[in-house]
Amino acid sequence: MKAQFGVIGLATMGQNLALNMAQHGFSVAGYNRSAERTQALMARVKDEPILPTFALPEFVSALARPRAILLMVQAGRPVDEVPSELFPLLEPGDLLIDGGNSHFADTERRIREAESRGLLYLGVGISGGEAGALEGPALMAGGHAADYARIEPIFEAIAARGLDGPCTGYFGPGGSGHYVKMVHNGIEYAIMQTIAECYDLLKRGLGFTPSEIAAVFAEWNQKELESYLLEITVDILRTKDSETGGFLVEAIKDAAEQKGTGKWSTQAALDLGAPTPTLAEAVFARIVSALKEERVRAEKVLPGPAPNPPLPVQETLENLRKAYALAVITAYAQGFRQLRDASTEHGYGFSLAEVARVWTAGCIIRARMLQDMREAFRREPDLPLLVLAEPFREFWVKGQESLRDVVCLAHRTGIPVPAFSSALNFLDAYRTGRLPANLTQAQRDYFGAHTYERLDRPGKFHTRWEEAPRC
């Protein structure tokens, strides 16, 4: 017999996936380069149909006609390389599919050299990490809607369950399905960071314990801030170190890593001139938290603001809360609104919608609140902010006191929170009837004679300003 599918990577995501497909009765093939892997891959088989191959002649024919291979290799160039060498043992028809966190336009690319080749590509970002790769994913596919409709009953069967079915959708041609995911990885940087934030905010300016503030977490994860990452970051602030007996949160060096694709989407938010800032200075938030040594030095050389008195607990806790809920609306917010422009500018024609949809369960950036996005871009599919409908208009009106507050607490005692001040900056320049470019513009005519627009009349227009009258 012929395995239905194939994997190609078989680091521990390409093994939980494998292992997700066998125990919904697809008999799969594996391959990975190095041995070892493959064979920590049969450890764990216990009667799924998986079969193990060691070389890729071997792999390719152990597949049934035409053939679906799932690739699950670090992204880069490692796409290419394996294509290169995989690509001469496939026949026309055969379809491969990119499941790792690959650039979309490097997706796009491939597509067109596979096709030159008679074969099939798709695009497909997967999220959930290793649990979700095994119990239940969140997968966004790009490429041609016949490819999908191959491969969708394995996807359907391997995807995790939101409260509107499977959670995995075909977003369009290209490189659509990495742009989503790609995304949401952007809005997933904003939301960690945020937390990050309530939880410098929690520690120094209240002086809770981790313990104590997982308990804040733990009680804001019972409602309508219902999250996985919450979820997971209650489980973070409760564990010990075995070695030291304290809080092991409180041992981990405070440099954070990046693999690329929160900057891709704040490159490609710049690209398309889509307002992205909160998850802009995610990003930076990240490359300033690796400056670990130049922190540490300029730490005992530039003074901050003197004490402050105690703060209230209660009013803080609760302007915390608030300002939380409006940070991460508007992190997805601004992120949709990416997506928005992304699908018009680059011909996806997917749905808002249906993005919130997949992302109901599975994916990292789950949370209750995405069932009410969806509904708000259901009804008005072209909706340009998330927080111009209902109920997200309602968080701004009884929240916006409370983020200021938070904002004027953090720079008051020093502590950084530029997701909490992006946000704010950014919702409050969107709701300006008129902001002061006017000035900018003018500037650039002047240096630079680019020229500007008028209030009062259509047109372009410049001005000698060396030779204009002065008031």
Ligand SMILES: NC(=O)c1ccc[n+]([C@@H]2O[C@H](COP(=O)([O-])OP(=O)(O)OC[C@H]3O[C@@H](n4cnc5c(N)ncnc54)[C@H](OP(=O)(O)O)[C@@H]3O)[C@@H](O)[C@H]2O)c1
Second form
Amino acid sequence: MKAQFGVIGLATMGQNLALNMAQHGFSVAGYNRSAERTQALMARVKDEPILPTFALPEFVSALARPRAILLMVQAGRPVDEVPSELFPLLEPGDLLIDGGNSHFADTERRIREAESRGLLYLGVGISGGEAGALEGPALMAGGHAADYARIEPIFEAIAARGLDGPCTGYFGPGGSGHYVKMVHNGIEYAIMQTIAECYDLLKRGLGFTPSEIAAVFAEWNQKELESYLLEITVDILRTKDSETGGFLVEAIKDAAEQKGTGKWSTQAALDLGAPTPTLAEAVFARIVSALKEERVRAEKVLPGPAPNPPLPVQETLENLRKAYALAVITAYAQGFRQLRDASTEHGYGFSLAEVARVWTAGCIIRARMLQDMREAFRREPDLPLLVLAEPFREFWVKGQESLRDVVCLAHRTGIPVPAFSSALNFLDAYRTGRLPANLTQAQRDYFGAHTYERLDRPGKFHTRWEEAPRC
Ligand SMILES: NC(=O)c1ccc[n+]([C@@H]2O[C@H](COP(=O)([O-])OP(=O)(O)OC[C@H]3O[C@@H](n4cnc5c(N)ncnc54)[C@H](OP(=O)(O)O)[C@@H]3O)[C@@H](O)[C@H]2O)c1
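Return one more block: the form predicted in complex with this ligand, after the form predicted on its own shown previously.
Below: every chain and molecule of the assembly, starting with the one above.
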């Protein structure tokens, strides 16, 4: 009997996805460059139908034709290197699925390369980490619809169960699936940064211990703010360091790393002209955090504000909860806006309601609020910004003063809050009918003759500013 599905790359994700498929009754052939990982997978297999292979030709001949192969190798060059070895072994009609965090433009190039050889190729963003891969991830697919239809039953079987069924979706041609996953990660960065800012304000502003902060987050996580990222943060803040007996989180070096998807999301937003400042600030916050030695030196020479009087605890907690909700909503709003613009620009043609549906379970940014987001985009598919729709507008109405208070408090006490500040700045700019960009346009015209438009009549205008009469 030949295996129904192949997985190449048996590290964290590939190994768990292979087990997930096999546990759902699909026979899987697995291959990894180094044999150790294949053996590690087999050590976890009980009676699941998984066939280990130790060379690419052996792997390819173990698969039923036309073959379907999931590539779960490290993103970047390996996603070109492995197919270049694999392609000569495949036959027309075989399907290669890149399930890693590939850049959407690379996926579009790889689809063309595969097609030139008569092969089929899908780019699929997979979210959920190790546990998700095993128990049910969220899957975001792009490529040809017919190729997705071929593997949809297996994706439906292994995906997380959301409100309306399995969290797998087809988002259009080319690199659409990887684009959606990239923006998912951009939003993930912004939410993580917002939670980190809450932690800092509670720790340095109110003097809370990690377990007291965990209790605050646990309470928020009971109701409308419930999310996977808050849930794991509660666990993290309560975790003991086995070496010191103190809180593990306090023993971890404060320098955040990144693998690139958050940065790509911001780069792509800039290319599109999509306004995602809070997502961008989260990337910059990680970059600043990585300057650990410089920051330690600067701390000694750049003094902060004078000590403030103690903060009112209940009032600060209430403001922080409302501000957190608004900053998180803003992160989703900016991400969905980028996806809306990208779908039009790249011709993906996906629906934002479907994106929200696929994100309701399995993925890292799953949250109770996604159900309302889905409804908002169902009611108004072309909604320009989530905060214009209920119940999100109401969060702004009821929470804007709290967000302002939190940003003021942070600035007064010298605690950096790039996500909170940028969310507030963005929403204030978005709701302002007349911004000072008229002055910017005048300056551009003054030094570069770039012309400007007028409010009172159509057309492009240029003024010889040096010679013009003054008021
Ligand atoms: N880890 C997560 O939580 C997560 C979540 C979502 C998406 N992803 C994405 O999913 C993909 C896989 O992630 P991962 O964490 O499971 O693994 P990874 O650490 O990103 O990559 C390790 C795997 O890639 C293989 N590999 C690397 N270079 C290779 C090459 N030149 N030729 C053949 N194989 C090569 C390794 O084989 P060897 O064992 O021989 O070194 C190993 O199987 C990545 O794109 C990642 O960004 C990861």
